[in-house]
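As structure tokens, one chain now follows by itself in the form predicted alone.
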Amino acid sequence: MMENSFYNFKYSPPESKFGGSLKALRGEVLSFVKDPFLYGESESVVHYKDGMVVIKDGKVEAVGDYADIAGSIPMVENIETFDDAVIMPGFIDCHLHYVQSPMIASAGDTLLAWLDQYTFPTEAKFRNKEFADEVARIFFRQLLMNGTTTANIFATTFPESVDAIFEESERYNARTICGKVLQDRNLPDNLKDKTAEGSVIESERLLKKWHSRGRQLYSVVPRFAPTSSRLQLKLAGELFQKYKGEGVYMHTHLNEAENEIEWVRQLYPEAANYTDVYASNGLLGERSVFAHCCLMKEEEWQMLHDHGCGIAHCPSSNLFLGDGQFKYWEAKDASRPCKVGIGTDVGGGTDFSVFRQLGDAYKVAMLHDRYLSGLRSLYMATLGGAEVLGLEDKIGSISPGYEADIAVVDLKPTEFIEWRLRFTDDIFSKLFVLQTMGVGMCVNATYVAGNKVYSK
């Protein structure tokens, strides 16, 4: 068996093995142009049986059938072919907590006692850069080896973490949003901000450092309303709306669980909903991605929807601690549809791979009687999630132009898997056997910005 390889790049990817800045990929082509849950199925993907995506310079030059690709662009010498595998976009991880990589897969309890028992005390940690840093190359290699090219993650308290995760992502040219947690209250010491006002400052002075330095984007994260002061969030909404015209996110999360919904409404008695207090603080806008969103009013959709906020769909998490169930039919209302992508959530999910999410994304809607295709469950991993983020423009679709972030998914990743695909008969069939399963290792190769980083 072949070992896995990493491409560990600095800062400037070296040419990959094609020899020029003109490389091609073969073999089969799936992406995403439309919202298959607001458009018809089959005008929302694009599907080449045989198929070439050429790449210059880090985007997308062509795609299309083989035989027509291949004659119009002859310059293309070197091609990699890909025989039993799908190369689509690579996948986008809307929320994820790279600190919590350590404990993944603790037994737990309710959401706020397994933050108490698990997440706070490993977070900690991260005020030690040699520790972040090592938890960042762990973490970063996991991503990759699961095809995933975008990811929007939760750092914590300390500027040490944040600096960790940009740089391993740097490394890669990868397209990464983070930010410091603000957090200053409700949480052990060794964890709390000292200053609302501090936290703030600290946060300014690395969006500075790193938004926009080469693929690096920067979030303004507070964790949740309970662990934020009221003057705090007040700080936040002003940080984020000075910067959100240049592109710069806020992080958080939304009705996760039951608990944690009274203890908002203990905190905030005047707000009318959960949502309530993050709009009355400025934290709402096209850039301002919400976790879980779980136990929503229908009042709390609009408000998310009026202010182009994304949502990030977490089923293994909210599984896995036993929260509220997200409602996808709700979110994608056509009256007044919100962005919905995926979140593997980890540590609160149980594993790194956007893909595999979908599978138990499948489950918590057959919960409700509700059938989540699987064209949509790949959408919503792709371009929907690209949607979220507010990059619909550069990544989540090959297309030209596009940034070439790609991920090429093994349609013979096991013996059985082999086998049972020979009673498939279309490609949407395949993969939903794939995500299904849970099969790991299913990513043969990874592509960041038309550089391979990761092979099996």
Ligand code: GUN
Second form
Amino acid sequence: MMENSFYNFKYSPPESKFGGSLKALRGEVLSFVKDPFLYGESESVVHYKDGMVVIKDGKVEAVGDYADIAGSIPMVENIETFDDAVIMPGFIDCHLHYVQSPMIASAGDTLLAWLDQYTFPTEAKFRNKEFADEVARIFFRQLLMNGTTTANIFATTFPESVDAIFEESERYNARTICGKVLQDRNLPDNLKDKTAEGSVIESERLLKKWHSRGRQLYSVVPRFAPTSSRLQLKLAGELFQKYKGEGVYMHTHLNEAENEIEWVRQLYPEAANYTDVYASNGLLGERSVFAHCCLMKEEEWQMLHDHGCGIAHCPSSNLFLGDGQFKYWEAKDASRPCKVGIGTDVGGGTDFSVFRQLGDAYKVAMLHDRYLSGLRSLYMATLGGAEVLGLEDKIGSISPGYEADIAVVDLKPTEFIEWRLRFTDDIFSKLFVLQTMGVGMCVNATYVAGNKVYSK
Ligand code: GUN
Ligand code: ZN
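For the form predicted together with this ligand instead of the form predicted alone, what are the coordinates?
All chains and molecules follow, beginning with the one already shown.
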């Protein structure tokens, strides 16, 4: 197994899962408390130029100006100070496929052809637990070195692929969402579920094994309407309905590309629209997450709003695969706003960094003459993602009582960026330079439930 001393990762010590001593991080702190699409930008943000975050038992105990906090909590001895950096909530990736890590950046053709050519043969290898373990390990390190502390992850058909990623997440004590992918038609035999009934029984077994074990959460995951039989979608909906009260998720793809939508029309001619295929099977709810939503009809936005569903905006994937483009101004229409977070959609997406997706989100909006402010996009990458996942009272913000999942963003990742930022004072303008220039390695340190699990 490849080891690289360049990187510094550490599994969470088992004795300190939500434990550990009082500690504090000092530096510039930036966080969100509200949705800036719905409230004023200044109301939505918390910013301390010289701030301090106090962490106790893996949770945020206090946050504020250093001068105020240091006076009020004098017993903190373990203070880590970050200069030229911003202490932010860990990034939240609302949609990606860890099983596509071995084929990220594979070139050529439309979504459906790309799935056939690269994705399905790669996912078929995850029947082998050792292979799944290796990919899960490398993948998780990519998340953490990019400051991602929660991810809503697609595994694939095989239970081995689900166990591998949850086991790795557990070693870091990360809050991760995953589930067995349900797919019983229109894909190769070596990847297909044998029966709809068997696939959903297997999914329920994994749900009972993993849901709410430590910080792990389970999702019911029909890949997308074309790769599930009618019976499988129906049974998936029943499984979701049975467990959604316990915080189980539903996760799938929706309205990504023209040829996909046309295929759905042929397979489900009776449905009013693509969203209706999922709705009529009981798959819409407050913990339903739909990736893409690029080519939506007005009534489909309304359905997602009415059911409180979340959306993962995956701009680098949409550009790479030449799909439709997500229109945030439609999703956030004040008359029926929808919850929107960011997805890297690895391996359709071209980067593990949620932060770098924001540069693409800006450009996609500009293609439609719409301006997406850096502030709003950072919200989508943090608290907005938490809202999509129904976890906005636990993660996505550095606020008292929240789980201490934190990314420290480096404002000096390269010589040029350090120089460029001398000409910019405002913190959002600085972060905008970083997201736009697509600088890798722009995270100094990542904390999961208060434990430092990565440092540069
Ligand atoms: N739709 C169904 N499966 C996939 C997938 O693996 N990637 C993307 N981008 N879209 C999909
Ligand atoms: Zn996807």
